[in-house]
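The chain below stands alone, shown as structure tokens; this is the form predicted on its own.
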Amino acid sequence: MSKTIEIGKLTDIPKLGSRVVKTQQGNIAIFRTMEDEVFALHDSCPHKQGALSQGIVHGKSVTCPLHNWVIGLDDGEAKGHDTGCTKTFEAHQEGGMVYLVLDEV
């Protein structure tokens, strides 16, 4: 079983941005790529869980500010030579608003 919550207006996060949503399964970071789709990460990066919010978003990836890891957006899965995974999360945008779907616990 599913629920999905109102985030808030697509406007509210900057392009190559996010927003971060604090649920009973962590904190949640919401990005929002330069073509306006949005992607929902837990907030903490595989190799040494740095906050995934505060990372440089360019494409369809987010780059760790700690040790420099790419993480995709869509997959949650490290790049490159780097192996881990963060959890992902169902997010869209629907009239301006944005979207997150979470397994209820």
Second form
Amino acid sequence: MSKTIEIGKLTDIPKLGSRVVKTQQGNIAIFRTMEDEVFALHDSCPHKQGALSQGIVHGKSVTCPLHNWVIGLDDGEAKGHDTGCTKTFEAHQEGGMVYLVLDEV
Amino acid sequence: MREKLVVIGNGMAGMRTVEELLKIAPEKYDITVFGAEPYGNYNRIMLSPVLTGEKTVEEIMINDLDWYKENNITLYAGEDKKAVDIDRRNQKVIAADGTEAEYDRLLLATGSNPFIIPLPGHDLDGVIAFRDIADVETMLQASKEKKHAIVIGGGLLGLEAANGLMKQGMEVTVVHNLDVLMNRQLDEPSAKLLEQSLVERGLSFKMNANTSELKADENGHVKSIAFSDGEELPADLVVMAVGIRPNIELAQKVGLHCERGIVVNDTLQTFDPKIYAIGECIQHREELFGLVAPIWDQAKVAANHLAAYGIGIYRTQATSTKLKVTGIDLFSAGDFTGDDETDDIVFQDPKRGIYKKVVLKEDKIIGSVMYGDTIDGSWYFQLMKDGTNVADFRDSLLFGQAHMGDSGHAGVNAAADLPDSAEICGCNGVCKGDIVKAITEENLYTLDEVRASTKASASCGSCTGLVEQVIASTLGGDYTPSESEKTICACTNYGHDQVRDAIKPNNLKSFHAVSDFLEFSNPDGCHVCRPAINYYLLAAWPGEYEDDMASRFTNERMHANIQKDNTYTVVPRMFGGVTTAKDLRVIADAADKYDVPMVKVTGGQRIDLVGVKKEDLIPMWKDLNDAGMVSGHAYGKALRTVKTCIGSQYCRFGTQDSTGAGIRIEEMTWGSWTPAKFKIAVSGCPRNCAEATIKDVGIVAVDSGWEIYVAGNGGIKVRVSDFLVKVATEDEVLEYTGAFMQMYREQGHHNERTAPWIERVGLQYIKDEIVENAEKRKAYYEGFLLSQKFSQKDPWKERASEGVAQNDFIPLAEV
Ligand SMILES: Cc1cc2nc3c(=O)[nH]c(=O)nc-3n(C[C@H](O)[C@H](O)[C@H](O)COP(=O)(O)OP(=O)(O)OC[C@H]3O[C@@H](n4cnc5c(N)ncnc54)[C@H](O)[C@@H]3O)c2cc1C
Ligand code: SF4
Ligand code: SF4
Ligand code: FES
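Swap state to the form predicted in complex with its partner chain from the form predicted on its own:
Full assembly next; the chain just shown is listed first.
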């Protein structure tokens, strides 16, 4: 079973920025793009666990702050020559509120 | 009375030695030269451009007859002046027509003879070599009247001859006995690319050919070439370019010890101590020579010994080759085949016609071959000659020097550091000093002008990059490189300066305004261009542009350094490295309260609280703020610290109050954003305990005032700072420091430390702007103080007490 949780206002996340949601499954980074799309990724880089929420967001990607891997927001995949994948979560916004879908554990 | 020097051979080696000798000992000798060619001396390697029509014979003269007169050199030139005998007992040289000259010292520079394969028919009319002006004249004449040319030999000379003849309208077939063109310089893949592009240009090839005979027409002129496979091709002209043999005929005749060449020792002396030899006719430590670069080295050594200075020995350095066919980029150096103990790093893009191979042995370059993109040839060559260990950047080696970024390896071939005597252009033997002189005396500004004036990079072009660096370091900021500047990143085709220059005139005030205006391929940019442009906007619109936190690297957003476990470090500012017992107590209390795992003293004289959790940052800052401490900006592209020594207040050697001065400087400069981190230090006397000479600005007190140094760096590649100016008062120190920082802020590229910046624009340029020009200095200084008004806000206080960006530090939600 999964459940949809309201986690906050869209405007609480900066454009081209990220905020963290603490969960029992670990920290989840919620990203907001220039076009106000939202994405959710496990806040841990597939390379050496850098906090992706601290990275620079551009297009539908985020650059990890530790060693500059570029991770796709939609699929969690490392881009370019790097290989690795971060777990993605379903997130969306509606009426200015942001929702995260989590599996029940 | 002057001694007598006689030179046999008025070619490149002989005359170069004479030039070197005139530079260091112009009065020592009466000089006499015998030359078998009826001219002054000319640049033999430029015969290829003469053949293609890109140059005239006049243009390739190095020294015309007037030069010999001006320097009181007696020149006997022409067929009948060929030296035919040397009377070693009576020390005289005898020419074909009986002319004689006595010597105290003799220099043999007879060059080499082209090798002619003794095929049946090799002595027919129309069968020639490619060696001198006469050969080129024969070829040019033939191209007017005849159609079919055959070039035997697919090496460097053969291909240049073939290309020239084709340019003159002939149908040319290159006959080569192997499968690989230029087999001494190229490996198979690069040779194939070369062959392909020469075929596209219109040359024909017969590879793996075995020539059996040259056939004659009824007038004894060559008419065709026959091969052992039965094929026969028409031939009105045959050029043999299959190698050279040292010209040792005369030396052998007079009993000088010869093997393959005239044997010389490390001072270029033959077995007869009165006789020296140089150039292609010699054999030095088993080696023969066929390129000019080593010959120029020999000339220096020989001249030194002829001048009786007796220092300098000759050692063969690695050489590199380029093919002088316009439009074909090819570079080769060292051992490019490798063996079991070597690694090849190869890049290949057949579609774009690019091939690069670097051969490494124990992480050092021992050879390289490049085709299509040779920009980095001279860089690899330099790394190879220096024996640089490339382990650290091995993975990006093939992307070239431009890829190295940062200050780390930027100094590797920085022309700014070369002495005036360093040779920049090997083909034309142009030294750095010659180029600098031409630029300043003739007011030259562009690569083309420098080329036209000095010939540097005018023939094979492999030194173009170096020449550009010399121009840049001589002209400073006035120089705009001809080739398009390096782009910031893949999002744009523009370079740092181009982007920066677009901001103000077009009133661009946000990243997206810039990326729209300049049509970036990614509208949001990336982690490289976003911070850079954010910085340029900040510098362009002080007080107006609002720093875009989403474009800042996390350290600058969090105002703390991120560590590998995603914790942060907190460093309070200690002005001038001075603290108090009270402050130390507050720091100790904070360390206890927030469970800080490590307390460390930094290299910049302050205390580092390492391993702070993100949530604890704000409360910790609050505690420190309340006790009067502010952020040390230890994380930013900003002023870091002003390191000081104890100075005259307490030190028995101190000449000035370096600690007090350091505190004043830090009070003025803290909070300033710069293109990359910026460090200052102040020492109280030349013992320099604060290590001021490896800082971006270093100040060293002397009895009568302060010496200011700039652009030092203690990072991956150490750079000792350059002396800028000496001043009398502390106020002047502040003014110069502010002016220098402002200039750097306005003109340095994002992420470029002062060290590579100054190597790019040149120290002289900085001096012109802020030492020679008091008005400009004042303007920079005022500009600095103005922007400090907006940036001297403590980011800790803003976040801890004024509610700025607190969201960044706390989770959005907990579920
Ligand atoms: C077409 C061509 C292109 C080249 N391209 C390049 C290049 O791109 N890069 C490069 O580094 N090198 C190149 N070279 C090689 C370079 O030109 C030679 O290495 C250089 O010229 C050798 O200098 P040298 O003084 O030893 O011989 P030379 O320049 O040949 O000078 C020897 C002179 O001595 C004279 N002489 C010989 N015997 C006697 C005698 N008994 N009495 C009087 N005079 C005598 C000869 O007539 C000749 O003029 C090229 C050569 C040729 C032919
Ligand atoms: S640099 Fe000179 S003044 Fe400063 S501590 Fe060292 S010896 Fe003393
Ligand atoms: S020297 Fe290297 S390891 Fe040490 S702090 Fe600097 S970057 Fe880190
Ligand atoms: S941990 Fe993300 S790039 Fe290394």
